[in-house]
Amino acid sequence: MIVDGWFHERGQLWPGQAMSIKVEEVLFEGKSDFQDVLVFRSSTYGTVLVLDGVIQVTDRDEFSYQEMMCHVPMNLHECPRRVLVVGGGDGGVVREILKHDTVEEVVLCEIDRMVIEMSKTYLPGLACGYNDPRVSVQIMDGAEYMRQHMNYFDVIITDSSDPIGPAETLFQQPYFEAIASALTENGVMCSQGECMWLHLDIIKPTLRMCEKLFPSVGYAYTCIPTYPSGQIGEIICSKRQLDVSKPLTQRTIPDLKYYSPEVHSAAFVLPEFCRRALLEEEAPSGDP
């Protein structure tokens, strides 16, 4: 992955394409019981996160990332009291999460106890809320947590490596309907969309099984540099009828770098090549 000085990152889900980051040095480099590990310092994205050979987070665009996968579901919800994150050990979502005032609790269920514990030694200004008395870690299967807890979250956000090794269950419809039975009757969720250059083969079968599930379901995206392609989608589902792409409230939440109500709402405005796709009857190639 480290070749004369830089990492390159290639990833069975985009085959003929590269990523790559100027390493200044390695800070870890070891296997966890599920996957590979590794976090360098780089020459301009800061610090680096990469599981199995794949760029999970940086310092320098974080923040689009996570923003998007928690505000836009919290804002579709109107008081939004207990929330589930699935996945996202390094803690970017349960950060903003904490930005709500009306949080009483939040609880972190992740596989991998040694990405939680690299990301609090490397990454502290994401894993900062892990010390919030209102958050609690369950290291442990998702699906398996959220059926002991039926009708207990008003919100669930999946934070998901891609649908590859440990994260290759929170793709499949068994763990949806997990989400919508730990769902509150008004309950949201938000899960990893992956990248509509890439995966629209993927989008397409997991919005129309959420639509089984969920009465308002859509697709938004976000830019980021480090993800492949420079883009992520997020699937948004609520368990009651509404427009997914305008936020319900207007809190007031400190430190936004990329969110607003204005890139919510444009973030489901979709391109032509992708609407058009996800509205065929059959599934399309993963090529625009």
Given for the second form:
Protein chains: 2
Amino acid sequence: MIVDGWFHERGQLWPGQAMSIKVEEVLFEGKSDFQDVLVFRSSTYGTVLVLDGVIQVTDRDEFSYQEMMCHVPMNLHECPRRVLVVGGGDGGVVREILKHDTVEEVVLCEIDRMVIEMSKTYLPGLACGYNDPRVSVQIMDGAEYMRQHMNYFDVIITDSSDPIGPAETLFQQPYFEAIASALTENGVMCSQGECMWLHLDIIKPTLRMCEKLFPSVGYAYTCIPTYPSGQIGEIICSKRQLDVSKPLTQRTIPDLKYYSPEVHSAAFVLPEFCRRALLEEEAPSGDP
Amino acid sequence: MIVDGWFHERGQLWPGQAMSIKVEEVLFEGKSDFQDVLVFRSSTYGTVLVLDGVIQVTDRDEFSYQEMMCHVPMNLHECPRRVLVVGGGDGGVVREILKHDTVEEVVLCEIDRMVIEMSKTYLPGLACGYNDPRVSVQIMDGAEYMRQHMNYFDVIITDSSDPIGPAETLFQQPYFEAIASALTENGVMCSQGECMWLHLDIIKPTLRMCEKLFPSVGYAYTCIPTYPSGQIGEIICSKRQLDVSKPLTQRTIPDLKYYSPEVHSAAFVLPEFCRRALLEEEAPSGDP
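I've shown you the form predicted on its own. Could you give me the structure of the form predicted together with a further copy of the same chain?
Shown next: the complete complex, the earlier chain at its head.
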């Protein structure tokens, strides 16, 4: 993956294209029980964490993803006290959750302990929330954990990798059923929702499935240079009837670099090819 | 630039990162009077046009850029009859302009004849407007052409490459002064506005300069996977006082894949790091 000092992100979910980042120094290269793990210092993106050949976070642009994955669902709940993150071992989403002063308990349920350890060692700007007394870590399968905690969490955020590899089940119906059960009455969920430029064929059936389980479902997107095609989506569902594109609350959130209430709403305005593909009854053609 | 069958877009305006596209067949490789020209057939992005090593258009995602560069300014004018495109020799913006039935005359002013010829040969889906009787082509410098056509155009669109190379002057004050003079009373302009993730230090002074020349100035963005960092901006100015984020008209535009009136407005909602950097009085720090 590293050739002539450049890391190339080639993957079967984005054939024929690759983001490349110049490497200054490889900090860690190894294999956990679940995946290949690579951490390197880049010349212009800070530290980069790569799992199974796919960029997960870079110091330089991680804020856009973490803020949108967290603050969109958090601002759709009037008083989120208990929050669960499934995946997200780098800690970035937890860091954002802790900015909400309503929060009493955050559980991070990550299957791969090595991701957490790597982040604590090499990505301290993301892992800073692990020291907060409100945060606990469970090393186990997220769906299993949720089945043991029915009607418990106000917000559940699934910060997963792509649906090939360890995160495959996190895009399937039993997983979303477990979320619906683990959420409290007015609970809100957010799941990593792949990219509209590449994966309408994954996004559309996932949304249809969510519509069977939740009265309110929406699709938003975040711009992020180091994810394939420069964009990543979020699937947002609420257990109550509401317009998920409108923040419910106006809590003050410190240190925002991407999210604002205006950005929240604009993120649900989809380019025509995407809006039509996700609305249409027939199967989408795939890529634009 | 092509190594082991992949084209790598490395450039001094985006150090340490590169978009790579798999090449199936090189269709043309040469040098015009102004720049290096490369056209190749890719495995997943259709035909790709590259100038001086920088991707200009790919068949697969060009629509997002062309639609936003055209329909945002066109929909800020009640009846655009005469439209000028500076640069844009591929013809994509002209194709979009011709979708507005108010249009009587489109002039394309491109300094490099070879770009037009390449597009007619290899990118017929973009060059289709060249056969329209309303369209004429001027092979000359855009600023010079505008100085000969004072108070003539309702909309002027600058579809330029980056401010290093032949397009350098298109980011400087004399050029914007020429636009202001060539526009009619309620005229609107749109200029390629670089990328918020990379070039806040270019964008901010350009906006400040525009504010001296136009009563209404705004900055919007388009998502496009094959431009550096997956995004490109647009500088929008009007000679009358109006909110450029709100379309003035509701003309029916056929065959849209990206633009809608809702997308028009959402494109002006900037992530916090960008909004703050462009608003602040002091010089921006550059990248986020």
